[in-house]
Every structure is written in structure tokens, then in C-alpha cells.
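As a starting point, one isolated chain is supplied in C-alpha cells, in the form predicted alone.
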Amino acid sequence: MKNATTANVTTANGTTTNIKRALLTLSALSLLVSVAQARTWEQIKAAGSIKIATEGAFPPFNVLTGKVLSGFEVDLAQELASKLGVKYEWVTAPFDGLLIGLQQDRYDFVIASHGITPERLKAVDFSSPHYCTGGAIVSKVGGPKTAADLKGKIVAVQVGTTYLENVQKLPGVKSLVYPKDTDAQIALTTGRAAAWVGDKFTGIDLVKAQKGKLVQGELLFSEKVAMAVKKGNTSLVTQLNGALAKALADGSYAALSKKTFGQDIRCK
């Protein structure tokens, strides 16, 4: 098990997210055709290395600090690569471009806290879930805590996420959309938004970091999170599922989870 890596970290598509790209729906993404074919597990094994993509801006799951990637999903992906007997190479990209890059065969799989949704399933295949979570409301003390409380309020949320999708379903709520989740968090703490909606475990860390200034309210929804693989690449999905099952069974998953969260966040 490794806690961080500096091995072969590159940045795809620059460091600035183009918000307009969020207008490309996942149903349209599913129609994209790549000339090249995704590497099968047999080709990856023969090469001896697997290319993994993540965002690098979603603590505590994946964080890029300088050239060092860390976080629960980074640790877990490296553990899975070890179980598969291959080396790994990391690529980072803005969240709303990760599945597009997968379609274009820039990497073999994505691990970046993608919730499994019907729309995403039209575009990519998912592994078994590697954790279960939900979209939590976080606000300043005395602020909105429930979905009803959000009516008439400004809510900070990250582009291209299930959090934004669910906030937009709420009547009378204005979404303040940011390219990175950390930017959305800053909008809350600086008063530009009345609430932030994001991953419940990220919310727990955010509340702890603000030392009594913030509170976490109810979950707007629950979801299962999984690794994304190019549509039809069943051989790789099978191998990832097998490696994940081993990690869940042999205690390595629990150790990584407890190190980051103080609890086991596997789906129960």
C-alpha cells in the first residue's frame, strides 16, 4: 500500500476548466466515436502498465499537490494495480473532461468519485462500486440544512456532477457553479453562497476544518461510486472487479479507508 505518488503525473487539457464543456450532455458523449480502440486487459498486461485518470482536486479522495497525488482513490487504485501485477501511470484532468478523455482512449480507466447514473451508463461502463456516499448540504451555523431550507438560496456546487444535477431539481434554488469542488467550498466560507452541496465525506472534512463555523445537514440523495471504463471493455471491468473484491476481502481496502476517513466506507 502506498500513500502518495510522484510517478508519471501529467496534466491533461491544461489546468483551467471550460465551463461551456458542461453543456455537452452525457447522452451526446455516448455518441462520440473513437478511431482507436480501448486497450483490453490482455494488452495492458502485456505492456505491464495501466494508465489511470483522476481529477486531483477532490480531497480527501484525490488531491494533486505539486506533482504528488494522494487521497483514498489514489491509494486504492495503486493497491488494485498491485493486485493486478502491473505498474501504473497517472493522468489528471478537469472533472467534466474525464469521461471524454476515456472515450478518446487517453487512459484505461477513471477513478474520480463518479456516481453511477443512467445517463453515465449510456456513455461508459462502470466497475463494482468502490464506495457509497450521498450529496450533503453544508452551511454556516444557522444556515439551511434541508432541501426545503434551500428554496430562495444560492448554492455552490461543482460543474458536471450529480450534486449539480440534484440541486437543479430543487424549485427556487440558484446554483453557483464552479470548475472545482474546492472553489465551491470557498464560495460558502466567504459568503458568496448560503450552502454547498457535495460528497458527504468531503463535507465532514470541510466542517472539521472550519472548527465550529459550519454544519452538515441532510443528504439530498444517496449514490454508489465506481471506476469508469470505456464502453464495451468488459475484460478490464472484470479484472478491476476481481482486484477490488480481493481488496475488500483481505483487509487492504478497510485499512486504506480507515486511514483516510476513520471508518470503512464500502457499500453495505
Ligand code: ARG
Second form
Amino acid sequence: MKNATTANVTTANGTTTNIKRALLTLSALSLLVSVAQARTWEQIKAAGSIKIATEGAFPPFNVLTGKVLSGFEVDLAQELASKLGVKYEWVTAPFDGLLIGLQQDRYDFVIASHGITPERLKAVDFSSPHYCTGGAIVSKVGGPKTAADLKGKIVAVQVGTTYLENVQKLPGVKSLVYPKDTDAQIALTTGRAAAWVGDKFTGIDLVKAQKGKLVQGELLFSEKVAMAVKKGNTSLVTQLNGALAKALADGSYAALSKKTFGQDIRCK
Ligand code: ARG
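Form predicted in complex with the ligand structure, per the form predicted alone context:
Every component of the complex follows; first up is the chain already shown.
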């Protein structure tokens, strides 16, 4: 009896798991052959409002404080919407889910400091880059400053980022991975990690905030950062590129960049 019960329970669990698996496979498939199409520029224009997604935890690019979004990318996206003559609506989501949400047509585009990588290009389309940057090492004074120094050390990074990707390429380096970049920074300041690898502009602010305790080391890699749209949404990417080119040419980009960084961070 006991065995039979156990067997039944196992079967029941097995069945549930199988159903779950089947559903997962189905939804994965429906993503691939998604019937719902991303909104074209014509549809967005007709609706009069564009839906933009970001993370909201990546200062000074996109920061959510209470219900208020701020940061360079928030300013820039709003400027682009105004140039395109549409209203905007923001959606925030964890960084590693942002590109998946595009596939699911949850918003029109993502602006969250995504570096253009071959891997991401398989899944989404990117606009022209809206800034150029790199992944830099930050550590406590006297800590590791170069890629070579990181050997045998623990490095804190955000999940799903080019920082993680690049740190993983370094032999003998252990990465400590956090859902949020700001938590990876705390791992450094509290001594759980010997270094943090993150955006070089974020790193400048981090060093400043810690008043003499931290130093920025070597750039591990450089990257071009762009906005992402659903793969194949060429009408939208064309409009975003047009609006970005205008902002770069008419001084509005320079003004927003100077406001946040004290310098113009466009790709040169
Ligand atoms: N630039 C890095 C990348 O492409 C990090 C982006 C992180 N963005 C964010 N909103 N947390 O992966």
C-alpha cells in the first residue's frame, strides 16, 4: 500500500511536471512563431504614445526613485519621443528580463544601457548607439586594478551583463553575480568582493560617493550602447535613429549628457 501510494504521488507529480513542461514548451514555441506583432511606427504614431522599458536601477543612466524615473537614458528617450511627436509611457522590469519582454510585445523599445553584442543581435535589433563606454574595474585603494590583478580574486557583477561575460573570460577569476548592479557595488564596499566590474561612468560616481576609499582601475573592454526593438521592427528603429540623429545634431543630446556626466558621451 505504502509503495502504491508513493507510486501514485510520484505519478501525480510527474504528470504535473509534464504538463508544466508542455506548457512551457508551448509558450516558448509561441514566442518563436508569435502571432502578436510588435507595433510598427505607424501603429505607435496612430496611438499617439510609445511604450518604453528600462530597468530603473542603473545610475546615472536609469534610476527609479519611488515612482519617479530619472537619469540620462530616461531624459534622452523622452527627448526622442518629443521629437517623434508622441507621448511616452514607461515600464520598468529587472534587467535580465528586458529583452524577453520585447519578444512578448510588452513594450515598443528598451533603453537600458545594453551593449551591442553578437549574442543579443540574434534576439533583437538595435538602434544606432546612443553612447559609447566600457566595463571598468573598481576596487578599494590598494586592491586589484588590472585584469591580471583580478586573478584569484572575487569580482562582483550584475547578471546578464557584458561585465559578467567579460569577467568570465578571465582565467582564475570568480564572479559573484547579483540581479542588480547597485547590489554588486555593495558587495565591493562591504568587502564580499575584491572588485566590482561595471560601467565606467557608473564607476566614476561610485568612486566619488565612497570619498577616497575606492579607485577605478583598467577598462576591461569597450562597448557601444544602443536601444533595442523587437527583431524585424525596422519602421520603429528607423524612427528612433532619425530622432537620435536630430538630438545629436541640434544640441539637445549634448545638453542632456552634460547635465548628467559633465561631458558629452556620444560615440566618437
Ligand atoms: N552595458 C552593460 C551590458 O550591456 C550593462 C547594462 C546594464 N544595464 C542596466 N540597466 N542594469 O550588459
